[in-house]
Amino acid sequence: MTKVITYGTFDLFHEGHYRLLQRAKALGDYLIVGVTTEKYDMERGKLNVVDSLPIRIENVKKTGFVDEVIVEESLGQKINDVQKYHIDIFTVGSDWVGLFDYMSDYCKVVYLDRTKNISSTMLREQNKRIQKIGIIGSGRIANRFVPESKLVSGVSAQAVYNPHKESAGRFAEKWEIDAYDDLNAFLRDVDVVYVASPHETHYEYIKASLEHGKHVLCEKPMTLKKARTEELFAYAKAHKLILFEGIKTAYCPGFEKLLGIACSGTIGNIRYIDACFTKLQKTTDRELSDREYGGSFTELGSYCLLPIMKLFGNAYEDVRFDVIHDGNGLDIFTRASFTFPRGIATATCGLGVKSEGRLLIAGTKGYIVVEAPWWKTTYFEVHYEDASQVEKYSERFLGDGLRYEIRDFLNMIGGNNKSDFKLTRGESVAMAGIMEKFLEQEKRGLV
């Protein structure tokens, strides 16, 4: 008898799960399925699981393909299970190609092709939905988004739009989704939209998506003009749609903990914030070749503005920009200096000049320091006048961090607004206004 084993969360059970189990059963005579616990899902980075473990096990059993169900509780259990149950074939979906090759030392490993564009029919019968997400843009951040979305229950990346058909086609083939070069057709076929196109295109794509009744998650900066950002938020609110700016740092657990400590009074009254983010970009990349909308501040400024807006608010009294330009006129290093009623702050970013890249929050009793990459906050320290007194804090940051904003986006679509404080509409509008001021001064040669 050939024994087969597979594993999964099987949350919001759908056609893709059904077909996977059907094909797994066809590989042998006896199929064992390991269903993960909620605790293990969290440990391995799977977020937003909806169904309880008993419900997920029952849905797996209802298929009729499964001979035995076990519970997966920890890393390393798979090898023990294969030996314990005398397994001949270990199988998982093609999303995980290569990841489980090490299992071939214990049994045969088979990767099954995923079900493209899963149906929500089964879910609708349970009054549940998987949000079919369409991606506008097919560049670097879009390629990071797809694998991150697979680790958030309740969403499935199913389509990509790019006016350049060849680019959309390559992206679609890589991720086994549908490609579109017709925006209206694309918007008809998806539930929600993720905008990951160049900055200057965000406004038109967001507007079109909202007008088609779609919720929108947009990469930062949402727009480069304050009035446009206000217009889009007003439209979304009037039509009961969610519009969400994707500054991933805002939604990460470590950054949330950092803000809580900073606002708790531990370091006294905050008087100075210094946020710096630099990386060395190739001069041929869009960020350093787009003369009108490229450069350091439009690319990285949102990250550096975030802690300043969160801790000092939106009502700054003055802002000054100091800039180092490259030969083509783009800013390769920019420092924005702010004056607030309660203190001062600097936001420094660079694509052609490398700096330390830390976040410093200074108060009347002490200071908080987060070393680079602070925008992926995993560790920070609180220091006081007594140099021997240091408090240390840590938090997990999973993958590229996009899964956190995807989770909160889905929760808001579902009516859970407990995350809307992490990046408010007012903060997004204020940041757009700062971007607009910077670009205007750049255009007029004032910086």
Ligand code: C2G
Contents of the next structure:
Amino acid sequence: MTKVITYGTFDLFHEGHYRLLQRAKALGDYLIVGVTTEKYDMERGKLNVVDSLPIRIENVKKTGFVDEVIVEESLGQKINDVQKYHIDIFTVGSDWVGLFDYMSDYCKVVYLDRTKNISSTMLREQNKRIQKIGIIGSGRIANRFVPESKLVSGVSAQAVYNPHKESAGRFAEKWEIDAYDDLNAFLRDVDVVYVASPHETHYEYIKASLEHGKHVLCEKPMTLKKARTEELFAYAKAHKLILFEGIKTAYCPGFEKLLGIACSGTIGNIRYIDACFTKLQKTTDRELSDREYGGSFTELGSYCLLPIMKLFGNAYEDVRFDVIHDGNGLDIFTRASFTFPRGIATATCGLGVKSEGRLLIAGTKGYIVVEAPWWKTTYFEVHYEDASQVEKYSERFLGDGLRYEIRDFLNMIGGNNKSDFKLTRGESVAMAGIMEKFLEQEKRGLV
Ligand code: C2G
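Let's compare: the form predicted on its own is above, so bring in the form predicted in complex with the named molecule.
Entire complex below, previous chain first.
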């Protein structure tokens, strides 16, 4: 008798799960399925698991393919299970290719093709609970987005659009999703859209997506003009759609904790904020080769503006930009200096000059310091006049951190507006206004 084992969360049970179990059973005579506990899923960084363990087990059993269900509680359990149950074949979906090769010392390892399109008439009701997300753009950030989206229940990456057919094709093949070079066909086939194309294309893509009735999660900066961001938010509101700017820092648990402490009064009244983010980039990368829309401030400014807006508000009195340009006239280092009624702030970004990337929040009783990469906040310290008195805080930041914004975006689509305050529409509009002022100063003739 050939014994097969597979594992999974099997949340919001769908066609992909069904087909995986069907083919797993076909590999042998006896199929054991390990269903993860909530605690283990939390440990391995899955967010938003909706169904309880008994419901997930019930759904797995209902397929009729499974001979025995066990519970997976911890990392490292798989190797013990394979020996304990005398397993011949370990199988899992192809999203995991390579990652379970170590099991081949104990049994045969088979990766089964992931199911591209999880829609099915059989499971129509269930599918309503899963948002099929289409990705516009196929660059670095889009490549980080797909694996992160797999760690959030309730969303399934299904399609990519890029007017450059080959680029879309390569991306689709890598992530086992569908490629489109026809925007209307793409927008018809997905439920929600993630915009990860170059900055200057965001506005048109968001507009088209909203006009097709789709919720949109857009990479920062959402647009480079205040009026455009306002217009898009007004359209989304009028059509009851969610438009969400993805500045990942705003949604990560460490940054939330940091804001809570900064606002608690422990460092007194906040009077000065200094946020710096530098990332040396190759001159051939888009950020430094796109002379019209590249440069450090449009690329990194949103991160540095975020803590300033969150703590001082949107209503600055004045902003001044000091810029270092490269030979092509592109900003490789920019410092935006603000005055607010309550204090002053600097946002410093660099792609061609390296500096200590740190966030400092100074108050009348003490200061908070977060070292780089503060935009992925995991650890920060609170200091006082008495240098021996230091409070230390830490928080988890999993993977690339995009899973937190994906979770909050989904919750907002589901009608839960609890995350609204993390990045308000007013803050997004103000940031677009600052980008616009900067670009006006740079006089790069944007339309
Ligand atoms: N799957 C699939 N097609 C999809 C979605 C998922 O074939 N469109 C497969 C996955 O590759 C996995 C199984 O269905 O083999 C269960 O998927 P999940 O519930 O997402 O569980 P996962 O996080 O992949 O758990 O210990 C846990 C396991 O390592 C895998």
